[in-house]
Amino acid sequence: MKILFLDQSGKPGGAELCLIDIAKPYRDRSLVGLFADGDFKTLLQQNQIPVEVLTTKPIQVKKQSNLFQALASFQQLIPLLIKVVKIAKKYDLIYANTQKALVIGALASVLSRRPLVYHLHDILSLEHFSPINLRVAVTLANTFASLVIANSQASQTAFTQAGGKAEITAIVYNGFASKNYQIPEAEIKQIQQELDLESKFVIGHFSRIAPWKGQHILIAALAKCPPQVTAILVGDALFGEQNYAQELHQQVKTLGLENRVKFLGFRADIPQLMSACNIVTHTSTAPEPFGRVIVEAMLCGTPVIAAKAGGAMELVEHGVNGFLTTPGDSKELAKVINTCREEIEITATIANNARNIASQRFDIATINQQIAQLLSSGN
């Protein structure tokens, strides 16, 4: 089966990291269409993934964005419209895998007589779409695709609460390679070493720098611990959230915590940094899709303490695999981290067990093979 793989992010988020192991086993007779340049063009690259960028304008429309917003940005989508169905005739397929990508991916599937397959990685609701935004990506989603993946149960409740049509959905979790998370002691030491964190209690963050990823909420918490308990924060402010960005240097300050909170920015060492940390937090303000963090760090062997809404729970069972707090809850969340720093025998058991679950819970291959068994049947 030859596939044509869409995504709007020149950014490597969690979508784009999802749809890199999705398109490994098509590498040779795919092609991934990106709607801008950047990081994740690079990646693909890496993994001998054929990629080519559609367009260099960026296309306006933004989660929240008005029904005038929407038309006034529908006539630049049409060179963009015309290239995606020359290349969709060469493919048996298209393959959405983010909400701009559906729309161009549902005129093109009509265009160019191909099914579409839409990859659902979000939670379709008013928290995180306008109203004409949601009702746009149910609207083509029920019209125009034989299946919508969806990345959870949250998702897919969502998505159907939405108006969606439930029986053209189908949950597969996002997949991952365990192995690569397996990091040598020497590199730990050599993170810990290079970034000043030996001795201490770190707890770790990694997403964007973003408010409903509630990074606030991880430095308030540190403020009610003790001194040598330190964060880091890896992540970019990437939509335009630089503010938010400036407010929690300030909140740094304001606090005192100059030195206890390092900014890392953007990296690609993830599971070893995560395996340098003694907690990863998720601290999501709102309901999240999934929550690939948690099982990165499930699998690197680091307990995990994740807001308790939408796909978390599907992940993590409190005090089986993991800590679940009230989203938004500072205070709660610091006598989680005082806990798992004071009964560090219980909370290594729980991180062993997180790893020995995740690991065949969200194996790669067998998450490829429910793909494909899902695209080759046609549902």
The other form holds:
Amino acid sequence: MKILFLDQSGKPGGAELCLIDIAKPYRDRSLVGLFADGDFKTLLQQNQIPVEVLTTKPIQVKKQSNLFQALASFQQLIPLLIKVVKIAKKYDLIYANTQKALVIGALASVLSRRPLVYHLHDILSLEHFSPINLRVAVTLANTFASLVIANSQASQTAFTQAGGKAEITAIVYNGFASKNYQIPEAEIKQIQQELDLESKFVIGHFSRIAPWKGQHILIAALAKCPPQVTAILVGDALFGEQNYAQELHQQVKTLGLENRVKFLGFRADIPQLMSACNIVTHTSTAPEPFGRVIVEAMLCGTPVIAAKAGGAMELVEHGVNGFLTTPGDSKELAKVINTCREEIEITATIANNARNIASQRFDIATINQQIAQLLSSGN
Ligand code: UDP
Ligand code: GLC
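Switch over from the form predicted on its own to the form predicted in complex with uridine-5'-diphosphate (UDP), please.
First the chain shown before, then all remaining chains and molecules of the complex.
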């Protein structure tokens, strides 16, 4: 099957990293079309996946835009739409991986008479989107998509609650190659040395810097932990959240944690870094649609504490393969961190369980088979 994948982002967020794994089996006969240039393009190229940047003009619709802004931005999409229609005629299927890709993909699917699949990586709720953006996404998916692949039960439920047709949906979790997360002891030691983490109890946070990812919750929790507990914050402000990044630095200063928090920016060596941590925390204050970092920590064998909402609740069973805490509650987070420090053996058993379960449940080959089956049966 020849697939035209569409994604609005030039930057490698979770939805984009997921797309690399999905597009790879089709790379000899497919194209990824992007609506922005950037590091994501380079990553696709490194994976020998054909990629074309279809526009370099920023598309102005924001997640919280109103009707007027949405309509105004529509005009600027026309040249992009014409280009996509022309390309789509050479492919069997359009696969939209983000919301703006859905808008263009839906119209292009009508004009090129190609079926449309929408991979839903978001929780379509008012916590994450404006009412108009929600309505546009659900209406376009209902009207034009033959299949909506939701990245979790939570994303699927939000979609149907917003009016999406349940019968066109299927849930497919993100897949991972577990061998990429088995890091030799020597490499772990080396990274611990480089980052001066030896003899410290290290908490890792691996998310792009954005208010709803809740890095401030971890910093607040750290202040309630003993001094040998330190944190590394890995990730960059990918989508313009510079103010929040500054607030985090200020919070660290105010709490006197300068020697206990390291901001590492965006890193490509996530498995190595996660393996060098004693615990990975996930602290999203709004429901996480899926949460790749949670599964990645599990595959590294590092105990994970996740915020109890959205997709995270499908990934973590408290006390079995990880820990769940109330979103936004730094006191509870500190308490669980301290329990993990004290109950080393139980925590290690839980992390071990998590690794075994995750390597089966999120196996990339199985997930890719599920997708292949869905694509061939539905289109
Ligand atoms: N990630 C990365 N480098 C960083 C920070 C994060 O490669 O510095 C990766 C991380 O390993 C994960 C993805 O970015 O695979 C984030 O996906 P997730 O689903 O956790 O959150 P999203 O940002 O998509 O909401
Ligand atoms: C989105 C979601 C994240 C999910 C990722 C991959 O970026 O925010 O929760 O893990 O897509 O599906």
